[in-house]
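Given next, in structure tokens, is a single chain: the form predicted alone.
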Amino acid sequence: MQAHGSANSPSPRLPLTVVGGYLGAGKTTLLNALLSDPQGQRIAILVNDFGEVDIDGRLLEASSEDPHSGKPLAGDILTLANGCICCSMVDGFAETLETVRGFADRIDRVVVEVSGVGDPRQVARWGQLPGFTPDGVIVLVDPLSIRARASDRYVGETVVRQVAGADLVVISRTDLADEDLLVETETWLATTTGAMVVRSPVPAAVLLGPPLRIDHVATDNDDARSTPPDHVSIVRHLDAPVSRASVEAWMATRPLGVARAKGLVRIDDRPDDRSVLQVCGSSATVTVDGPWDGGDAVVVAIALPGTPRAGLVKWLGLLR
């Protein structure tokens, strides 16, 4: 089996995940956690200000040079010992994305932090640029304040728009809110958004999707229990192209509890292309990511704890 990118094929498009939420919702805490423990994924995180991200000093690389070219890195880029990078958007968003695209051979994905008053769904449109692919909108909400802010005459419209545009909503500060407040928040969210709602802490593989590099994909066709812990995760390898109709049926019948899924497959009407299947909460997409490179066709699904495993096996079995 080989990785889905090779020297003889174009670099795969970088998944671009957008993280939003109103001021104080917990975005920086989430980014710090991802940078400290990306769980095997090499992430480029784009932030407005380095000072807001408290990066563990043990992760900072001693060298300020690009290990491939030997050229000095720009002052708005931090390289980390775990393969991640952090970029400050001092020169503007478009310029920063162009810079990050130059790291495509070193990273697996891009995470963009949207300002507290920004619209994450609008920012996610940048994922359509060459070299990138949209990978979902994650919005954090603080259960201690979200409903009050949503009804505020000045900021309420912004807060509701952020939540309504999410694919996955993460309730932060679960250590400070009692169970009654968390349930009340979930009830309010159910009337505000069609997105999946999960409580923090959330594993990186759920926030960002499972990595499909060869050194991370399980070899057991039906079992990937170890990634991430406490969640239900399965892998299916495909021996032949799947039908377009089966892909459409698969996308339309996501079982409750599935937080993330990703697949690299061949589809019968485009068998020479590498098609990428993505599920992030309530959102499902299929895109073409260049020519097929001869690697394995594989689909990985991750669901919340307690999700019936048999239902996930049946769901992945629709791809045929």
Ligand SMILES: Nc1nc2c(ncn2[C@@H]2O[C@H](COP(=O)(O)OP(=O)(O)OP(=O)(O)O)[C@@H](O)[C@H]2O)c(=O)[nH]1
Given for the second form:
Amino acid sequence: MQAHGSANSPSPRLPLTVVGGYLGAGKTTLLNALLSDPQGQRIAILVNDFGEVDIDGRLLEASSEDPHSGKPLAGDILTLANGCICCSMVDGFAETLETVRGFADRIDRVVVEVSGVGDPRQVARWGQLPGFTPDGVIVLVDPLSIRARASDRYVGETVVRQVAGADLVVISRTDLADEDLLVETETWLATTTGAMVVRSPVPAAVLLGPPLRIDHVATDNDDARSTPPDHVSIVRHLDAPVSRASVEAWMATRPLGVARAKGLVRIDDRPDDRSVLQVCGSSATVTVDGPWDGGDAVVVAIALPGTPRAGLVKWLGLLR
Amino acid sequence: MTTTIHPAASIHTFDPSRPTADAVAVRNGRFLAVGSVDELLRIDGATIDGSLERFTLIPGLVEAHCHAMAGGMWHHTYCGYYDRRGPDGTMWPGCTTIAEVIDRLRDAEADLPTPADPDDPLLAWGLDPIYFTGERLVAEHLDRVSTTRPIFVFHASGHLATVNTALMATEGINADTDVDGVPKDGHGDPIGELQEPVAMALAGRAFRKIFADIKTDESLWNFGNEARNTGTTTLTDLGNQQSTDVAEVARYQQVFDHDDFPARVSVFHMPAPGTPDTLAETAAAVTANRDNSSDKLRFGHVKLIIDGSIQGYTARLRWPGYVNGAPNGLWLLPPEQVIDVLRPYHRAGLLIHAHCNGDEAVDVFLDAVEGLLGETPRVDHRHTVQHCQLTTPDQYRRIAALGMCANVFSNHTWYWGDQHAASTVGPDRAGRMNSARTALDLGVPLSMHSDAPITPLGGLHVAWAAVNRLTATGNVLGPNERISVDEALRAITVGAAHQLKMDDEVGSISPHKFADLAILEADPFAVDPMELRDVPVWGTMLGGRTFQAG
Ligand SMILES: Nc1nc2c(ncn2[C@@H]2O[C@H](COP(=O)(O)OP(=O)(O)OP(=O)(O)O)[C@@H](O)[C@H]2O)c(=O)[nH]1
Ligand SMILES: [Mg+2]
Ligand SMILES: [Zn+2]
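Moving on from the form predicted alone, kindly provide the form predicted together with the ligand as a structure.
Time for the whole complex; same chain goes first.
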């Protein structure tokens, strides 16, 4: 069902989310979790280590003409059971993104797994190309090994750079680490990165945020449909353009606990354009993705369990 | 069965049993004997061919680190700072000012069909603005060449491009473009510079065309023609990810096995990382690909890349790192996985060459090889450290002890030596870079390379750089690391052949080996060492057939 009066034409820009973290940190595990609960979104997964696409075999489309039996070779594009696609890039990022752009009518977003020694912040820059919009750098951290890695002679700087460049850090292997280690890890992370830090498992709606196509989310002024249990979510419709100053104030004063927010709004100094507001962990951006095509403007936010709703309401109220 | 005797003005064989000779005798594309003309005339049916009488002959040069794509840029207009000879022999004078760049592009533009087709951009390459005092090439300059045809000028660094207003209009690069690396002027309009790959990709068609043209057959022929022009008879394609694909093998066979292609090419496979299973499959595929080899085309070795480049601040350096405070570089393979990645290739008996620019990358490669030799001892494996730019004496001792080889990037002293002294590693370590003297003194089998297209193909220039260690501004950088002309020429012939496991076939003028020669118009041992790179090359002999330089 479509939201009445909302700006619901497909976004001309695909959100591109980057998932990084050192070898074995749990990147592919997180992607597999996303693919098995994709929030109604059709996701293109790109694997940026010129290597094997290690997607859970059960998620691969069982297809007689697919000879790869779950072990695709570099450069292949695979169809996944839920309509998503998966592709490993051998000809370089520019060409792969060109290919993905060709699928734009069949997918809602792109998620890139960066190699264990890659710099996810650098990879995220590709999201600035026409047809895409950067939508978050998520870095996985294994609490059992991160401290040793961060002081390793060879990879220390690489690991610290990955973590420092994150918008959202996800601590993996919380089932194997005790509370002391998790707290110690969080303390270290607080001095290493400005990113928001969360413990796994993290619901898909937090990792990906609400879909850009607003018809997928709530139609009333209350909770978004896809909100994971315990998390707090809130939607606000706006009927008039908001001021640039209020957008800047809104971005600068996020309440603690806001993991994700997304909005399609008109801003007074560009009233004919559709401006996209995005929050992923510690980062907030505003971009223009095309002409305004009528309907209500809307903003959706998702916050961690325990975040006071009143603060969120007040925060969204800043946009005016 | 014909036997041809080629007398020459002088011959240096680099074969210790007979270092010099008056003539060579060639039969069936191989050297039959060297000696005096009288000696050789005793061979039954031998006839004299006097056409090389006025030349100096040395073994055909062997380039153990270059790339087949080196010929690809010549589809486009050269506008670099240094004079450069194209594969057809045309000499392109360096563009040392922006005005000269504009003139060069105007000439190229005049040759293109009119009216300008927006899908057919004017592409140029090699721009090296570091010596343009204070001036920066921007769209406004290129608009003086054309306001209708898109223009894309690729800088030598590979990190930057400058485009004109017509290109920005066609590709929608404008005030609204919100991409890092697109600098704007006071009015908020882009100035035409595109920095780093993401911004360069905005140039769409032009950006893609540069890379598409690299993959044409013409580009492969250019590669061979540049070899011929520089006295090179054995080339490498050091790292091709597709080299085990049937189509790629066929494409290479069609050009490199062609009778008229003037060089031999050793193609190294560049594997994609994977699981132990997939790596073992790759090792098997590389081994099987040896069956597609011929006298002129070789498959069957492996190339890996461990770090980035020093001038790009992406090489991995030991302490004290980069002197300008830049963070340490990038790993292209996770250090802890290098041994696992190499294992299947080492076990399969394959030759491994690994790109290690920084000294820390060398440590990682040596640790991996030492570990593998402990698990699976091999003799005479010749695993080679490629580039080896900051390799230290302790590392050279390990390289020798492990039975490995070093291929150093001597041209760097000339092309980037001043920048290394000023900003990457500082004057002390810059003088230790590409330390060929130390490598030889510590018993390391040595070769030296151009890494074409990174620097121009040409062994005599590489040797000249190692002999003189001159920088572009005329400083001698690290005089204690200079080597002799003899040592340098050995490194780019028999030394390189050894690292390619081809020294039984090429690299010296010896009975049995292919009759491959560099045919020179002066004796490199007779000229001032400072003029070594200027020794004119008449052409080459490949398998007994002469090829005159373009
Ligand atoms: N117990 C536990 N195991 C995990 C968790 N996350 C990942 N793993 C395991 O850790 C191993 C590595 O996880 P991957 O998801 O493949 O890690 P990756 O970051 O994609 O690894 P690379 O791509 O090789 O760098 C796998 O065996 C996973 O099953 C977790 O939260 N708990
Ligand atoms: Mg993975
Ligand atoms: Zn190279």
